[in-house]
Each structure stands twice: as C-alpha cells, then as structure tokens.
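Only one chain is shown below, in structure tokens, and it's the form predicted alone.
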Amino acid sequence: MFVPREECFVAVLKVKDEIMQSGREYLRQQGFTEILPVILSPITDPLHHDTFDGTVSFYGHPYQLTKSMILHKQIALRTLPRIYCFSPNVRMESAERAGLGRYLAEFVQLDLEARDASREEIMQIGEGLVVHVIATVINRCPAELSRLGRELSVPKTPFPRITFCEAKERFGQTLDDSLSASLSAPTWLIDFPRSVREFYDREDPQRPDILLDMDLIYPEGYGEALSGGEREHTLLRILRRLEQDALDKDKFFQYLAVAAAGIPPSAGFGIGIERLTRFVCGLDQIEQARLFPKTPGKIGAV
C-alpha cells in the first residue's frame, strides 16, 4: 500500500521521541543525572578531521559553537558521578559528505560520561542502552515501523569486536563503511591508533599508541553509531597529548586550569539520535531523521 511522505515523516518523529524517551529511562535507571547542554564557549572538542569553526564574538572573545560536549563533561564529573546530556552540535563538514548520507551540519547527541568508569563498563553501558531502545521501540511503536516497512529485531549482547588494525587490513582506508556493510549486528570497533582520534582519548600504559576507546559500528550499512572510550585525565599527559598533535595549549588554557586542579578518571561515549534514528527507522538519508535539517555542501534550510 501506497503510504504518502508526510504520513512516513510523522512516524520517523514518533520514533525518535520513543528513542529520546526511553534512553532517558535507561540511563536514568543506570544512576544517570541529566544535565543540560553548553551551545556557546571558549572551549570544544577540536576534532581529527577538518570541519569549519563556528566561531563569534562574545564580549570582544572569540566562542564557539559546540562541537561536542567532552571537555565539559570531564569537569561535570567533579559534580556528580554520571553525566548525560542531549547535546545539540554543530559541525560543518566538507561539501564532499554530503552523499554519504549519514552527516548533519547541526545534530544532537545523547553525550554521557561516568567518573571512575573503564572502556568495559562503558562499553556495557551502550550495549545496554542500545538494547533498550531498540527493545521499547519495537514494543511501543509497532504501528509507525510497520507504516516505515522496517523490521527489527533486539541484538544479542555481548556485541561481537575487531580491532581498528584488523578492520584496515580487511578493509582498507575506507574501513567504516565496508565494515558496516559487512555486518548483521552492531559491532564495536576497538583500539584506535593514538594518530587518528582526539588529545583526550586515553592511551593504554600497556600499549604505547594504542588507544582505549571504541566506536559502535551499525549493520546494514549505516555506518558509525557512537564513539568514545576512556580519558586522559592527568595535567602532564593532558598536555603531552596536545604536543603531539600539535595543538595549541592557549587554545584550552581554561580546561588546563580546571586539568591542574584534578579532573577524575571517567570513559564516556557520544551517539548521534539522528543516526540512531536512521538506522532504526531503516531511512535512506539522515536528513529524514530530523525537522529542519542542514546537511553538508547545501544553503537554503531554514
């Protein structure tokens, strides 16, 4: 049966409230204290790939638009033992992602991070969340899937793991996206190379150059759903990390500051509600997964 756009979108937005729901239940039932989310500040992640700063001038200082919440959530911690937060952010990627159908110039993320936590209890965390999600959408919203011809079923913990090494070598540079074509199930991607990711993600003291941290990798194609792992959290290695990636220090003079005062140990994770919501609904575009979106390389949205 014919099933008109507009009918379809309705369901998608029903769907992505589910999702928002019911990974608040989640976290909340994990000990989880929502906290709301910084748009505007001196500080944000300054990211492994190119993207355009959203820069303005704030009293006569230069702020920017958040990128992601990571900074501000490492210093949450010396408040309250979990964080999360629905974190709106702005990346404004190279016109060439636009056909990969997975990148928004705005987007959110459901960001949390727990004090004292490892890669593996993390890495538990978002099999759970996951899990649950998915499970509540599928018991709470048959109606709006059925109207979107998808068909889920729950996946199965533990979620199977490769190693970024081994991805490459199977794979190639392009190792994202034929790997989640390959997959049947969310699959984690581990032990990342200290040269492609972030200052901030920790370097295993067993393994020189070798991170631990992880990304979850969807099935059918749909690419990366959520990265983190755990955190530099000492002054020396916080500026070590910034030397070699040749990163200015002044740049992050403030997170510096609250560094030498003592920020805890804590791993965390990111993952994005319009991809979760694409994958979910089995959508073409990330772009179906939001009102008023604005994708890479394209003017015009309100």
Ligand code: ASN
Contents of the next structure:
Amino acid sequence: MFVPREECFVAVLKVKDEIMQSGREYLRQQGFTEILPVILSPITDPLHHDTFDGTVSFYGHPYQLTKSMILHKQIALRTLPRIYCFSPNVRMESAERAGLGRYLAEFVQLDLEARDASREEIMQIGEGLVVHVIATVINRCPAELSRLGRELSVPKTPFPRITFCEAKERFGQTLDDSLSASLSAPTWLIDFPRSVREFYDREDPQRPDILLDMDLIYPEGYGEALSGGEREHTLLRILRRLEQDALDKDKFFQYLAVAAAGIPPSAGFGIGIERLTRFVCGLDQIEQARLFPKTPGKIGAV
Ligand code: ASN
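Could I have the structure of this protein in the form predicted together with this ligand, to go alongside the form predicted alone above?
Following is the full complex, with the preceding chain placed first.
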C-alpha cells in the first residue's frame, strides 16, 4: 500500500510525543523531578571526540552551547535527589559522520541523574524506562506503527550485557555498528577503558583504567541509544582525571569550585530522543525523526 510521506511524518511525530510523555510518566513514578535545560554556559561536556565548539561572546566572556548537561546534572543534585531534563544539545560533528544516519548537530537527550545511585541501579532505571516507553507506544499508537510498517516487541529484562573488551575482540574497531547489527534485543555495553571516555565517568576503584559506565546499544543496526555511568565527584579525583585527559583546569573553574564545596556521588545517563524515535519507528535516517533537522556537513536547513 502506498503511504504518502507526510502521513508517515505525522505518525513519527505522534509516536515521538508519546515517547516523551511516557518517559515523563515513568520518571515521575520513580521519584525524579524535571528541571529546565541549560543552553548557554561557561562550562559544558568536553566530549571525547572532536566537534566544532559553539561559542558565544557573553559580555566578552566565552559561553558555550550545551554539548551535554552532565556537569549541571551533578551540580543540580545538591538540591534535589533525582532529576531529569529534556536537554537540547548542540554538537557540530565533522561532515564524515553524516553518512552513518544517526548524528544530528542539534538533538535532544532525556538526561537524568540520581544521587547515591550505583551503576546497577541506574541500569535498572534505564531498562524500566525503555520497556515502559516501548510498551506504551505499542499500546497507544497501533495505527501509527502500522502506517510506518513497524513491528515492535517489548524487550525482556534484564537486558543482556557485553564488556567493551569482549565486544572489541569480537567486532574490532567498528564495534558499535557491528555489535548493533548482530543484536536482536537492546544490549548493554559496559566497562569502557578510561582512554576512550570522558573525565567525569567514575574509574572502578578495584580495576584501575576501567570505568563504571555503560552504553545501551539498539539491535538491528540502529546503534547507540544511551550512555552514562557512575561519576567522579571528589575534587581530588576530578582534578586527576582532568590532568590525565590533558584538559585545561581553568576552563572548568566554576565546576571545580562547586566540587570543592561538595558534589554528591551519583550515577545517570542520557538517552537520545531522536535516536529512540528512529528505533521505535524503524526509520532509515535520523533526520526523519524530527522537524528542522541539522545533519552534519549540510548547511541551509532552518
Ligand atoms: N548524557 C551523558 C551522560 O549522562 C553524557 C553525554 O551525552 N555525553 O553520561
């Protein structure tokens, strides 16, 4: 049956709305409070891969567009024990990433953080969130899913796990893509080495150089869904990790001042809304998952 493109797009937007509403429902039930996003700040996630910086002059001081709200999430936990946010992120990735079909220069992540949580606890929340969202979409959007020709099933918990080391042995350098293509259910990729991740993910005190972090990988080649972990929170550890990553401490002085006053231990993650929409709807390209997409390397989009 021929389905006009516009009709498909309406279905995608309805599903996305349900994803966001059901995500909110679930997190409220779990005791999380929604906070508003930070878009402009002197500090943001340095990320571990190259992106062009979105820097704006604010009365002569460099302020950056948010790449992720991780540092603000940690600071926010000084006030509330469990927080989440629909956080717009700007990451001007290099043009080569366009072909992968899962990068947008502007995207939204559902970003959450819980005080005193372990990686285990936050992975359970991640599984609960994904299961609740998928079950709700199946229940409330049957017409939209059938218009998109998407057959979905609710994944069984606990999700399988594979360590970074095992995945690298099996799949080599293109690990995310090949692992995802080999899967038939969402799977955790855990225990990344320190050298490939950001300074704020906590190093396992029992296994130096291995982090207490994780990604969730979608099946069917849809790639990475979320990333997160336990966090470094003491000033001493944060300073050491910045040094190991050769990052300029002065650029983080506001964050370091709060860390000196005390950042609570925590764990959290961020799950990309457009990637989740792409997976749930079974879309070829990420730009089909939102209005006004900006794809790396392409200019002129509004
Ligand atoms: N939101 C992610 C986290 O909580 C960080 C990121 O997106 N770079 O770990």
